[in-house]
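Just one chain is shown here, as structure tokens, and it is the form predicted on its own.
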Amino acid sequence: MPPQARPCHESGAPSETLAVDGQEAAVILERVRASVDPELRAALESLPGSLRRVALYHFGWEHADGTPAAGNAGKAIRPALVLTAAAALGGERARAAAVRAAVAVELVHNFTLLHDDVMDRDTTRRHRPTAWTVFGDADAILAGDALQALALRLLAEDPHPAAAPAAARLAACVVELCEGQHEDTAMQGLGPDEVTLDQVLVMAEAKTGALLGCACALGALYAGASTEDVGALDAFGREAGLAFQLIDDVIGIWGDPSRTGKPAGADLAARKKSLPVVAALTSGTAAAADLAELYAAPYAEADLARTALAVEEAGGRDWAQAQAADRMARAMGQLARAVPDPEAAGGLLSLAEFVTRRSA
């Protein structure tokens, strides 16, 4: 039988089996840092001085003044993704050679983490000050760009037969990455009346899916998967990214700061069109004209509270639940395709769960 989709539960509400999920992801992520980091921090450690510098702050491994940190480096779902896809496909020695493919997809994460602190001014990430705000934008920049030369290096140097296939599809995946950048940088300049859902959830695919699915479809590759199996897994991961962005919406707007790092209510303070926003905005419903009012003026801090009580008001917090369940459901349906076995399709369904039942 294929894997069934379970409903995503809304946060402060964890069942019995959320808690046995989210174990069974603690642990997979735990062992991928465990065979990523060293060559993640290996291949960091080749970086020019000054750039290097930024890096292993941006990744929480020093200090600012270039002392050593315990710091948080992430989550790793990314590189979870390659190594368990893999495995899934082809056992633990596929696994095993997917590693470098698995440092590659988190370095353009990366990338487009410090590239994007610096478009969107973001002063807090993982609970310290974004690189920009230490080291300045130019070497936030550089460092980022310096980021995803790696990346593409270390599949260059990669002796495995879908090495190649690997840094075709992952350089690609950035140009993909980039034009949903560029789309979602150019939709905060639009009126609230002039972003439609539909253009907002290609965005947030192109922005957050494509990546979550060139990470599955690296481990089917370094599987040697059929062309479908590669196609099914960057389906289920494109899916699971939506779902992730859609709940990473909802938390930019309701998530406690003390989880996320960030300042309550980031995300309306910068007026963006996130996926709950142009959900209210466009409901039709007199909480969409309050916040279609609110969105089109200055922020107010002390406007704060009213516009995220619109955006709920108004149908954006339960129809991103919804639609975060909805695209897990399509998710478990294109993994069933490529993993028919619910045993070996566990890793990834708990990886899946996990992100879309966070609360930061």
The other form holds:
Protein chains: 2
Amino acid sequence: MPPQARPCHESGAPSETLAVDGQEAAVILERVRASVDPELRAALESLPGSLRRVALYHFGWEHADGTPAAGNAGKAIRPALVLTAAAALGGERARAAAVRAAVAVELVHNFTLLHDDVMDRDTTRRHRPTAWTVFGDADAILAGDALQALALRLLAEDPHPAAAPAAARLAACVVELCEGQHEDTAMQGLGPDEVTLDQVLVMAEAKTGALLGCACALGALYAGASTEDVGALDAFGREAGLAFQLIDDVIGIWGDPSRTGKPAGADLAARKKSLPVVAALTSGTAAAADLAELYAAPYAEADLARTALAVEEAGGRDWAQAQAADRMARAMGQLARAVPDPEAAGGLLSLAEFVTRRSA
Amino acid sequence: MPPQARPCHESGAPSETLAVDGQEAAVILERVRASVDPELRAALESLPGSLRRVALYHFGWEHADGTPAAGNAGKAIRPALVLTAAAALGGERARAAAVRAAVAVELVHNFTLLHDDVMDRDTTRRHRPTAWTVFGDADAILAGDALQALALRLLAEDPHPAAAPAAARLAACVVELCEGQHEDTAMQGLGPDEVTLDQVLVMAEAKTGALLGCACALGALYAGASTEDVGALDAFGREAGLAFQLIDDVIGIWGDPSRTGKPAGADLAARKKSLPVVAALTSGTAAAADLAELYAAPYAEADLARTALAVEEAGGRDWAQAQAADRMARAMGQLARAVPDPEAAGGLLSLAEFVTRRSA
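Please show me the structure of the same protein in the form predicted in complex with another copy of the chain, now that we have looked at it in the form predicted on its own.
Full assembly next; the chain just shown is listed first.
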């Protein structure tokens, strides 16, 4: 079976091959958590009291009252990309050396989540109230600031020769993430007819693709890969990241709330100009006009199903799924360039397919 | 004349020696701006459009509408400490090598200003509306995030052997700055009788002393100084930083608005638990009780002069000035330890005296 994307199989039995792939990704992610969590936790424990509490809460290791929690720190996809890319290009030794970089990427990801939630006034993250709703804006901003500093400190203290270029690349990626978030918030203030599909694709690449690409590039750097291979792995991660965002946006409209941790249709209710929505709005169809009208009016609960239907009828859902498949194909091309051995590339392939098939 | 602090000479003719010192500091600061500004500006220009605009506005190089401005990017005391410390311990060569570190420290300082202004809802900075009032909270937060990333990127891309330890130290300092700001905001929510002088001194050291100490330590690192000398210069900067904060707090109450860029008595109006205020509140005097009562009531314009008088009568102003002198004496002790040659130490001495005598 060719390494094609099969996005968003929320129902229907996956093929045996994909089932095995899904299991492989689950095994990879579990192993990544096992090697990353102790270092991640040690980094958070190094924070002074107040910031530590916010951080441990955000990562799901503490309840709001400071008592220990089971932990639900996300799927660790970004650290998994760092370690799996390192292993693909440099074997087990590179994988072991890259753990600190994997933790740094996860810290940066969570710093942006803490800040984005404040800016977007999002109240739920990973099925729990967001940090700012519990600790206030100031402490959520400060905890985010501290996580960015922790990430770059970890790399500055890493004697590995890849640590400095990795830190430079991660810092450059933070700037791109900020630009993506700026574009996202700026776009939310525009009318339904003022946003182009190109704009929103560029925004999604900066906001989501950049860090997934950076994670893969950091893994390649720790494997001592050539500049070309580092670039190819960055491109692999970016394309897979866009596929991931496309599917995430599909789930944001049609996903099962019990699995997404967000209320049904939350993105539509927030009038979010997500990728399927903008594709629908710019489709020139009758449904597009209907959708533009719905989006221009204040939110009404009764219109939620009608809004989702308009996005679908205007082709937003089909476009997003086809676009995700296309991005995945491009990602596979970049991966094959840097890691021609299918066995060595298997882990990254599994992760990319996992993130684009997930339904939560 | 011994190197004693002479805090807050807002009126009265300074002695000839101090005039010369003040001139020396002015010459140092001008020279620092000349070597730091091009690199600083280049770093800001590397930002993507929207974040660049916020940053250039914040640094005073652009007006809110994006047209060029004369620039009023602050006094560059922190970069001056980096470069002057480098020169004191390693001569001109170390000074030249440390320019990137000086820029990094200035970027970190301004990242914290951008974020602090959002959290504190401060509307004026350097005589101009703060960035969040012009561009909104989200863009001010994002610009701050990007400045932190730029700072650590500059050091990650610096091939100097001191760059990695300097980056680690600067990142650790960011965490301390965040903790200081957390303590500050938390304290503002407490009643006048719930804050101890120790608490507010610890907070001030984290919020202000830490970065001035870090600036000096980075200069020492770039000069290849011993661990002991790096530590002594850090302590010098911390003590001078506390002296600076004590004087800044005095100015926040009794300073001339045309020179401070803030409305008269703004700190009192905001019910800020600044160092002289907490010293007054915890003095056990009759004026302390009066002050506590004034601070517990909602702000009334008519009470502003009475509040300032209560702080003064309870000994808050005298305490702050004596404490500043004491901190400066400690700073001098640390400086003499690391740089016994008075001529080599002269620059740092001038800077320390400058910041504690300034009236704006």
